[in-house]
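Below you'll find only one chain, the form predicted alone, shown as structure tokens.
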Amino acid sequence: MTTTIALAGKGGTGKTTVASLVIKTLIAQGADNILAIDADPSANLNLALGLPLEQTIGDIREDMLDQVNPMNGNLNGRPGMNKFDYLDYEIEYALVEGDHVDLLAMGRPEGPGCYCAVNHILRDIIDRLGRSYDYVIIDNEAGMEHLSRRTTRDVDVLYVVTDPTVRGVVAANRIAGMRDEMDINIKNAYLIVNRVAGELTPALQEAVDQVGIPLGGIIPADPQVTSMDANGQALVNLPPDSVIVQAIESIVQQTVPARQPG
């Protein structure tokens, strides 16, 4: 049985932080078949991972638009390959393995046209694809109107992250009540407030009071991880008695179900 983690959360709140430090986490606890899709068009989360990263989902999918002939719909020197078998192929190519994680990034957004179809396709790879891990961590765009593109699978646990301010609290409420709009089931959903110095002001827990999702946890801001980010280093090297790292240990062990034998 897959367990399924989706992050949200406006831009720049520290998602693909918190995203592979949960990975690193999991892998600590002895997880060591983990699915990361990298669902943000920035595609860093590889760089946070200490991974290569040489195709997207986004490039595959252009790449098979322009060989599509548009008088019979079949692929230009393809022949006798529909479209689900190339994306197939394709994705199981660009799929970047590593120790205990795997790494799928969906890359640029898309161009002008219909990629209905093509969504749909993609979608459903990608979640028979994922059925084969116990752990499958979408590292989301800002907010969550993709997230139900992206997958048709349960979301076991969602993180709305966001930063220590009111008007990114506020924000994070606005992406959370948007949960029940979608066309997946969320069954848990927390709030993570990252980078905080200190206590939180009473302003800003006022607002984390007024959130709809209960408190997942507090990530304390942490110079190393400034640091580890200019110098283009993995943040899954960040030592065991990093303030992050044990703040997300400890938020994991509270937020996500404790894995049945078998």
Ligand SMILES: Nc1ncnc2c1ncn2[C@@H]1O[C@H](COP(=O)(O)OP(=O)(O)OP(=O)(O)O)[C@@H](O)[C@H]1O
The other form holds:
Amino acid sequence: MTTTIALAGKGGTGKTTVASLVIKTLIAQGADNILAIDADPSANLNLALGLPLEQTIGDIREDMLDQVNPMNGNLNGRPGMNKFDYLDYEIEYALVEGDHVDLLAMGRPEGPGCYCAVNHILRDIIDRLGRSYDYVIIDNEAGMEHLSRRTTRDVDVLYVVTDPTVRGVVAANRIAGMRDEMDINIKNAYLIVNRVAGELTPALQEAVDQVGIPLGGIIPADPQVTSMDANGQALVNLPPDSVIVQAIESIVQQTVPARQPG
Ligand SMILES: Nc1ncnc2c1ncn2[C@@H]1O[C@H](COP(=O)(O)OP(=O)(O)OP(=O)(O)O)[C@@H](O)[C@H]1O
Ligand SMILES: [Mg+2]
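What about the form predicted in complex with the named molecule, after the form predicted alone?
Below is the whole assembly, all chains and molecules, this chain first.
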């Protein structure tokens, strides 16, 4: 069984940072079969993971559509190859293979025109690919409306990440409130308050208490993250005793169900 973990939240709250360090934590716990999906069109999870990125699913879709013969719908130069097989092959090729974690970047959702049929095929392929991994981590673009729609139908753990402001927490609550309207089955959702300096203020604590999902944890502001990002270093290389890594370890321990052996 695959455990799927997704990140949502307003822009710049720390989704990609948390996603990369959840992956680091899972690897430290012994996981070695993880799929990271970057569902943000301006893909940058690869940088936090220290992995190269050459091709996105969006690129693959555009390339394929360029090859469709408008007269008969067949793929030019590939007689007998159907679109599913073509996409399946290309996605396998675009998968970036790292140590313990592979990465797939979704890229741009769609260009002009409706490619619903292609998107449907893509979701089926990615869904099936995900099932061959122990963990799938999905880093989403800001907001909730995009959440995983192109990648999966089932999410075991959703983290809604917020900055440490009352306005941010109110926005996170709104995002969390949208989860039931989606055609995605979300088992458990948690709020994460990121970049906290010291304790939560009473006003923040009150706002957090009013959120419709439980608090998964608080992550301190960590100057090491600031300096590593300023220097373009991969966050997965943060030392294991850094405050942010320790905070995320404890969140994962309390919110991600332990895998059944076998
Ligand atoms: N706990 C933290 N301590 C210090 N800096 C942090 C922390 N979390 C995130 N940051 C910084 O905040 C910025 C935004 O983080 P990140 O890119 O993870 O957010 P995001 O939610 O993925 O943004 P986007 O919506 O653009 O995808 C980065 O520059 C990162 O270095
Ligand atoms: Mg991001």
